[in-house]
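Read the single chain below, which is given as structure tokens and is the form predicted alone.
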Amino acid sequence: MSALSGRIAFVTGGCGGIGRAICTRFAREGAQVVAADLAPWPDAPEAVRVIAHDVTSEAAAVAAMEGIARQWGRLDILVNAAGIEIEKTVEETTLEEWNRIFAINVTGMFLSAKHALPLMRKAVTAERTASIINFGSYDGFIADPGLAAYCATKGAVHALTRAMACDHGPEGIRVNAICPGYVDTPMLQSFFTGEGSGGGGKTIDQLQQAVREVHPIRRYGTPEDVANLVTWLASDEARYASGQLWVLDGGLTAQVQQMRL
């Protein structure tokens, strides 16, 4: 049997490069997905249903979790995977951005969660959790330079997840956050062709390979890297695993980056 045979899953942001990836994943171990973005995904697989979604709205929210009612009567999986940056330090940064970076990678989050814990509740069984995983990054833990704002949201995003982590355990719902490094998806190439922190004037292959040299494995992650981690916190496999921000970074904030002087 599949990992995820017969689970119902809501994924945020799911028809982006991260979140198109779980998506897939998700539909070939046998879940049924629905992919709440605003971006299209016209070729999505056949277990997977796309819906127009803006995380930031709670009747968007109420929705979403109304029509999985209807359908499934229950959630097994909730993945907050909708996220956006900005390249900005605090003074650069306009009140306008500020607001609109925090409504949607720590707001939007909120609401998916407050929703769908009704219908998770439904899902828990004696034999079987269910797993909301958020997502962070290392830059929650560590920063980058240009990236006040987006660093100030994932920290939100760990201590939230902590929080929801004791608050709902003892219902069988386990919560958890993937905290990634540098993954290759459309934001990365954004940051590399951007004038904050991916500038410096260097040209993009150059870029690129300065990533890759700074990690100990010599690569950046792929979608999939990171789909596989989070299936394994949506199945059963890791029915002890709660409360924990699983950085997934290639070694990268493993080692001390002087040294490399």
The other form holds:
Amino acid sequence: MSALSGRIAFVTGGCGGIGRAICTRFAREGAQVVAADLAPWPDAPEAVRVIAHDVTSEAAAVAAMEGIARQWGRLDILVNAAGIEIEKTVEETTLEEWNRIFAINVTGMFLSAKHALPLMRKAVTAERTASIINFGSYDGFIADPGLAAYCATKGAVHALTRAMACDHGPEGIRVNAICPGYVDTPMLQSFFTGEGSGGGGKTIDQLQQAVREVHPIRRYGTPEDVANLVTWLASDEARYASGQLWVLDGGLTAQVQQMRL
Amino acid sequence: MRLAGKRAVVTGGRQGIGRAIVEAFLSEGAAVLTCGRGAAADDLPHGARWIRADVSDPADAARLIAAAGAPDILVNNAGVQIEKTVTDSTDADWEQVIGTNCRGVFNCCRAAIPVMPRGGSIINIGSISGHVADPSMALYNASKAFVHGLTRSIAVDHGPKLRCNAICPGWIETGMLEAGLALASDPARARQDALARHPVRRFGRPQDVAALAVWLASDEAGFATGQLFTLDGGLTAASPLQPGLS
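Switching from the form predicted alone: structure of the form predicted together with the partner chain?
What follows is the entire complex, opening with the chain shown before.
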């Protein structure tokens, strides 16, 4: 018996680095998956249907849920993985950029959840809960330099996660956030090559090695590491887990900043 | 069989959360050694080994780890609680709570870390009470904050060879929960009130905690270390002030 046998899952950002790993694993565990993303995924697994989806559009959220209602009549799992980052301080960030990152990282989550909740209620039985998994970040707890608006959106995600857990727990819907640290994705590579990394004259390879060395586990996370935890949180094994922020960062934030002593 | 071929030590496996972890580890294929201060329970799960050991005693902790060989997994579950404020607590209370909950975890970790193989996983049972205070549980609350601090330290000092995480349960249906409710002036009403304060509207079961312990012990959790994972049905996600319940 696979962990997600027969479950219906909706994954925003499902064609991104982490999103693909989640959708692939969900499909392997027996779920039917809708990967909603602006980006394509030509060779997606058979159990993954890719739909072109803008998370900032309420009409898109309504249409996506109508499609799921028609085909399956319920939704067991919602993963809100869509997100962007902007490598700027507050002063450098334009109002347009600020509004755009909040629209995708926070409002998108609100819209998906708002229109998914009625379908998720239909998935709840005496034996089975429904599960919402939001993408927060360790940056919702502590700050990376030059990522001001991104950090602020992740703080909002964490607060929204707790609030939704309180409101919808009595209906059998669990809500958690997963807070990855450094995960090897295109977004991370972009961070290393961008101005936000504060490279200090190091090559990208030197910078990456230095970052690995600061992790107690001496490596970055992989998208599969993240998918492992998302799968657990979506499964019946996690039926008592709700309202929590699950940090998965190789021990990075278990320590104080590493002084050059 | 997510723990096939792994050797595990689970302290305090006689009852409650510890017993559920022993059963879950066995069903996932691990060889399990557990311990307690008395003789083995008559209904010890089939396949589990038991030795008499008091983890607050360094010699007993060393004997426990030696008996396991080189364990891949160590779960520090043994713990006691005493329902008292600071001013009511005696020196004997201190010895008992700090001895088992703090020194016991330290003793077992100190004995196990040098012999655990690369890729090993230590799982400490912390508590939501290490983050927020339960009334009249002063030493217990403080002991769990110690467990949380030690958890992070081990992850930082002994990674990447080992991973170390804590599970912070909330209200789990065990003898310890019943003891807490029994302190109330009206235990039945206290139970209803406590349930209403949990977003998922139930208490946890030992099996819920065991499911997370299995995940953290398994290779699926290869990037998880240094973290305190709360499993409390949403209790601590909500404000302590609930006007509807007051």
